[in-house]
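Shown here is one chain on its own, the form predicted alone, set out as structure tokens.
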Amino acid sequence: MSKNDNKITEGKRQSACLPRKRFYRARAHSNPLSDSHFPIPFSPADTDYSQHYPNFVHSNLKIQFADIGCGFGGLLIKLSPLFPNTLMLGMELRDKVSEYVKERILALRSSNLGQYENISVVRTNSMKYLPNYFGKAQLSKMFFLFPDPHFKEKNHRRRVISIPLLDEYAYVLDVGGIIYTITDVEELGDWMKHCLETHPLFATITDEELSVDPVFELLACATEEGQKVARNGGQTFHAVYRRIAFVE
């Protein structure tokens, strides 16, 4: 059997083990300002991650990457082998979708022993409870991929990138940490870029730096939304900024 045949067989075996997405379908978006009922840790110290990262339970590692609104987990799956010793957490408000990501990760772990142990997901509302999960300067990367544009002006307060929320993101990001955003809605792209440019604790990252960043390459293609945009020949708009120290 050739190497290509082995790869095809392995791919089919893994696909057979994965949960079926059609059984976990949910509304495309949820209202982040509504009250939802799920357990919330009182503080980062109150969160038990032993079930999330069993292979790292005796390490002193803390979560460093947060995928906000992780959807079906595509980005986490792509990032995991690139940073095998970095803990990553997806945060998703929709219950069926977060359950799918959980089952998907467990299936990948089962069919790839020793891999995908560094990623997990929680069902939560990051716009309300982010400081309940992460401490000051804990994160090194945050991702906001194809967020809900909330087109109506009255709903702009629901957008996951805003000046008030950037205060919280700056709190949990270490100096030098990076926020990655991408959208296929030009108006939202302009909005996110304006918010980040306006905030005193973020500075733009040059195209030269992004060209050698392996993470940047995944923004447009790792998620289901990004793949759909690519299939339809759509355009994307990114804004990637670094957390900087406050200068008086």
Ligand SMILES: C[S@@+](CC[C@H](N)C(=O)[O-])C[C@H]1O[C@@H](n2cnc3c(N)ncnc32)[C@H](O)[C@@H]1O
Given for the second form:
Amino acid sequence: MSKNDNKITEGKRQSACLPRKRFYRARAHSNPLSDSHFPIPFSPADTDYSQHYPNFVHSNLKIQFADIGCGFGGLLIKLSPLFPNTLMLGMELRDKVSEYVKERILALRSSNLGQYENISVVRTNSMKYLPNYFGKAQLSKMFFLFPDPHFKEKNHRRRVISIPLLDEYAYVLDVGGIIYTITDVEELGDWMKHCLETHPLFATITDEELSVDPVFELLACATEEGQKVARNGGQTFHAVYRRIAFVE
Amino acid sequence: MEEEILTEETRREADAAPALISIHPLQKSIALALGSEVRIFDLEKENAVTLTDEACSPSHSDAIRAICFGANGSLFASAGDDKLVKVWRTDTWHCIKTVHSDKRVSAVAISLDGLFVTFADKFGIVWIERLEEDGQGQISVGTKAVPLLGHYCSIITSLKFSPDGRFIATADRDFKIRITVFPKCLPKGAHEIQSFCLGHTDFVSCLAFIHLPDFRQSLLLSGSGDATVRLWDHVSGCLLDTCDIGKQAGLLKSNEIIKDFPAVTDINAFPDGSLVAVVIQGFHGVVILKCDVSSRSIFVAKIVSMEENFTPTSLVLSSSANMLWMVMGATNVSKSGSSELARLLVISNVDKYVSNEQGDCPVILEDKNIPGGEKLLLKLQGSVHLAKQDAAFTAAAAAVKVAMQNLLAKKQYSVEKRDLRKRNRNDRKFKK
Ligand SMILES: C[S@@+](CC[C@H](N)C(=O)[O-])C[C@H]1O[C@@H](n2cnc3c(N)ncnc32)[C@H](O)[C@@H]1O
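Show the form predicted in complex with the ligand, please, the one above being the form predicted alone.
In what comes next, the whole complex appears, and the chain from above leads the way.
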């Protein structure tokens, strides 16, 4: 990443600290999902991904990695060269943040010809519309890095990891696919682990297996949030689980 | 002032629940729900039924939002805004179970084996509770159900079991239909999603399964605010056909204008799909479709328009009697005082009518020819001679319109109002 790029990151990050209201602007155009303010595909077949991945138009590839709540996109950018032939999509709720990721990717593509062509981002609420983007068993990896903690108990159902939402993650994940979670909030770490542990469609991955997974070491350091935690010397808590087949 | 806006909205939402109708699979009895009242008529004995309950269990005290018979007809369930789910035996019409939900209930279904009741609450969670009477026929009161599955923060509008019992289908206001494998081990919940049936471009209001007579194949029908009825292979989630009611209706009967973008609000089908009847929001009549399971297609067969004031809120087809029952009504039509009234119309020989054997006019039964006759009308409508109450029904028609709009349309808030609501959200209040 160039110095220049870093600066943009810093600038954007500051604006991201402002109250969320700033991001909350009514759009002039009407959109199909009336209670949200961004267009949502009606079904996975409904999206034209050629605009997202122009270099892969003729490849017939499907998106296989999803970074949920991708923030400023640090993970996608690290993963891109590691899996150059895998399509990856970041999902981000905040308009400006997703716009920023989009620009960041375009900038990287133009300064590194032929690279970063396999990553893209959409602005969406993944908790509501995941099945509108991905079909059954389409994904092989899902990432949940440093998600919002929602401390209060009555807000736990807003957490991005919960038993009902894990049903949907299990649906879009292929058997054998992996769900990666990490947080610096111990309570949330316990929660995510507990949900995954309890859920009948996920099984734990041993530390030995993790130690040879090239992706695992990125969890704590690839994203902006992870770097912040690391700078402050914070602890992190991960839970990595595999989608297993359904047996009665 | 801020308070006012909010309370006004809540009140409007609580207002005007549409009347619902359901029929025993063998047409042994017919049920109508209006407000907090369940009205049952026994079609075999031809008499009105009085429901009985345990002294200690609460009765419905607010709008009933969902009713259904179990697959073999031995059980009936009712549920709604009072957060109660009540299950009744249909031989004695005694309540065998009252389940307390934490939230208002929006949909209810009885499992195919009759062993469980499932219901959806306003948070989009589907709950399940075992139905069993203990040795003395004593009823467990105040039991709590366990969560089965959830649609994230969306209201579930319909809940149905597939005819083979393998799946449970749930539809929501975010255009989604989810097909979940109904598990053998229930306390663990239903986590394996078989498919999502996606394609509707507005809320999904109603679901109906149909199947080939030998059960080898079943398909799913759905109605939506996008003015279509769609046919799905629910096992794969594939959309097989889309019937654009607005368009097709226009072609069939150009003089009969179904306005704007008519939402489909209720659907009911013969088990084999040969006839499918749908309610269109605000339309004084019904639309009858035909579904061909083998060619996997669905199309409009008839548009039945009825007297100006009859805009049905719910309908049911009885295959054994070849009849279409339609009800219109809504509660809390307070000003006009017609809150107790529902209006019932019955079309007989539906299949002949649809195949044009009787000319182009539906046979709408006269009151005295309706099964159960005036006795039935007295019980279900609340009055026999409704013709004299035209004014009341004009008011009711207006109320029904409001009821359906409130029920189904997502609220459109102005920017200012939205900010106001955000500021007033309970969970934000404590933060300052
Ligand atoms: C604390 S940040 C972490 C961002 C990034 N994963 C990282 O590690 O730097 C959580 C992000 O999730 C996003 N988010 C929260 N809820 C979301 C949802 N329902 N759908 C998509 N993104 C969401 C937020 O906007 C925020 O950018």
